[in-house]
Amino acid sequence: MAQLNIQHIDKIYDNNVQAVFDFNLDVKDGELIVLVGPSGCGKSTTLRMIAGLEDISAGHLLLDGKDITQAPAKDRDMAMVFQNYALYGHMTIYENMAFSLTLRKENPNVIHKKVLAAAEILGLSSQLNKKPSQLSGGQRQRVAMGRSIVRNPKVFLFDEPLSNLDAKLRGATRREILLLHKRLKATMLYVTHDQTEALTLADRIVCMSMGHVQQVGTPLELYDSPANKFVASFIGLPPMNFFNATVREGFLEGKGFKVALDASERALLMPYAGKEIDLGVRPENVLTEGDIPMKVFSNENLGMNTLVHGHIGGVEAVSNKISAKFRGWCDYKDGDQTTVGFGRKHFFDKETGVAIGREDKA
């Protein structure tokens, strides 16, 4: 286990394209940090810089207080689990898991004990004599994790390890990684574009966009108090609804609808009186009771919940499109008229996209 301090690191390629801007993060001993964001946001590049597979253009990387910014990958005491498993097809599972220790010329008895212990943790004890081609994708990913475990590194690094698995295997393997973290109490950094993985695995999430960190916080903090519109739209499934609205005395006025404000919301929006803002409402916070007119165009039954899509305020435009997540089984048809209300609301500055009330933290 280890503490990792990432201080103002940048990544600038030879063609002057900058992929990562001023990345700062203090990773606590035993913490599981998930870097999440869309493709090309810089999360994998950041992980590769930490691993030593990419040069750090500026800034410093400290492991337990020691500066390892320029240290080669082999001397960083980190183990990386890749998306494509990176197993040797001609070796058995036992040989794959033992490979790094064999290269170090460790005592064969020690190697044997470490491999058996890792195999027991990962449920691979009966697979050790097989070749990778004889295993499922989920089992091969567990072998890749086992190869890291036997090294007993200070930091585990995961680069989208579940991307090649089907939905069922992703869920099962995700749970195994969470149990592994709890059992090993290891420091882990995990990269994914899947918000479900981020929300279910992380002690803290780092949400990135276009090379910049947008917000760092617990899963609940990013879900319930997003720092800006990007985080609000990226975290949560289905995504948050956004509407143009003007701040009036005691209410918000949008195209064809009005939303009442409580005392705390009125105080928060007082500086925006008469101005346009972006109103955000998560689908699960759209209520079946209210006075906002909604015309349905799609109904998706999911068992315990139903996703209902439509337009509000009598305006059939993208700006008034809404998705609602209602509990239970609903039977709305295209063209049905209903009314809805808004529960928990989020407010964003029209120009900056920053959550109102968080401008000083932007």
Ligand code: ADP
Given for the second form:
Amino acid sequence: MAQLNIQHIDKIYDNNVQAVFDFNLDVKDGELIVLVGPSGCGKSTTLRMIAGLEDISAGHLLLDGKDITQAPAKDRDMAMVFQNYALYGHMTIYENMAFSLTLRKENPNVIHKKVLAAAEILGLSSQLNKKPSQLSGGQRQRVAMGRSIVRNPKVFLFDEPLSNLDAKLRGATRREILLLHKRLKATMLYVTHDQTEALTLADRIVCMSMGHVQQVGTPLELYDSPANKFVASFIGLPPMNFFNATVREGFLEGKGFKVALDASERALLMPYAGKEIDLGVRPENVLTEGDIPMKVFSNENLGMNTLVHGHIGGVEAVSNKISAKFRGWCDYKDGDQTTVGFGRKHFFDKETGVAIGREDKA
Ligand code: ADP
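Moving from the form predicted on its own, what structure would you give for the form predicted in complex with ligand ADP?
Every chain and every other molecule in the complex is listed next, the one we just looked at coming first.
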């Protein structure tokens, strides 16, 4: 059992920089939570406060109902896996994995069993006599995880564990972490700036910007119903397109385009009649069928898909730029004129950036 209640936590550093504002989250037993956001948004600070590596300036932290806000890191029963692995170069892999248990003066037979079991889970059984320098980056990362597993902590904390790996290894190690989570059924908090990692790993994502939580939800909730423009543009790759649009009777009008609204969209936008809003359309929701003129300026073939970039409505302005993700191999040339349509649409209040219809929930 490991439930974590993070209640109204703030972090103000000594130089008066406030890095985290009123962070609230109830982490369920066995849940994998991913904190995601751009560099400097306060993710690592939050994780480090949970680990006990930074003081909590205000608020409370409870582990299984017990207040551990002031508890020293060593008494929190949590294990952290860092980006740089932090392995001891002069020790073997076995010694690295056994280290924390040796420090605690555990019975050598117990240590031996635990190290072998962790090595088995992580596919490191044949590497135990080697030194870290003899292993690949991915294997070193697994040793760092092994070191956490042997401690059998209540909570695993990961701080950007994959950022030192190349793209291919990142994908493979990500899947290993997912398998590990399934196997251990452990409570895990994972920090990353990479939205793909967040979408693929998380039971629930916490998306942050400038020290504030923007939205908490399942990957699908954040992808399909982003709470605001920030989340809409951060989750999803390539990012969502945004256009200025005015709400008219039954349709939306922007520079060089008019799109019809269905009954539920009309109802949603009723309070905005005659006003300007931000219209968001994901590249994968731009359709090849439609009557919106688009002038192409770039065609990127990705194999399965083609990213086509252009301007809509015959106006070559930044506000009219559009990226479309079309299925299959396309061969648009610079300057080609085509037409597109908008599938799933997202609407945002121009002043607050909040998704229209979610104001009450924000
Ligand atoms: P992230 O992990 O999202 O990249 P951090 O939590 O590391 O962000 O940092 C959040 C903010 O806190 C940043 O503005 C950063 O400059 C500031 N910060 C981080 N560590 C310290 C520190 N030790 N002293 C003062 N400010 C810090």
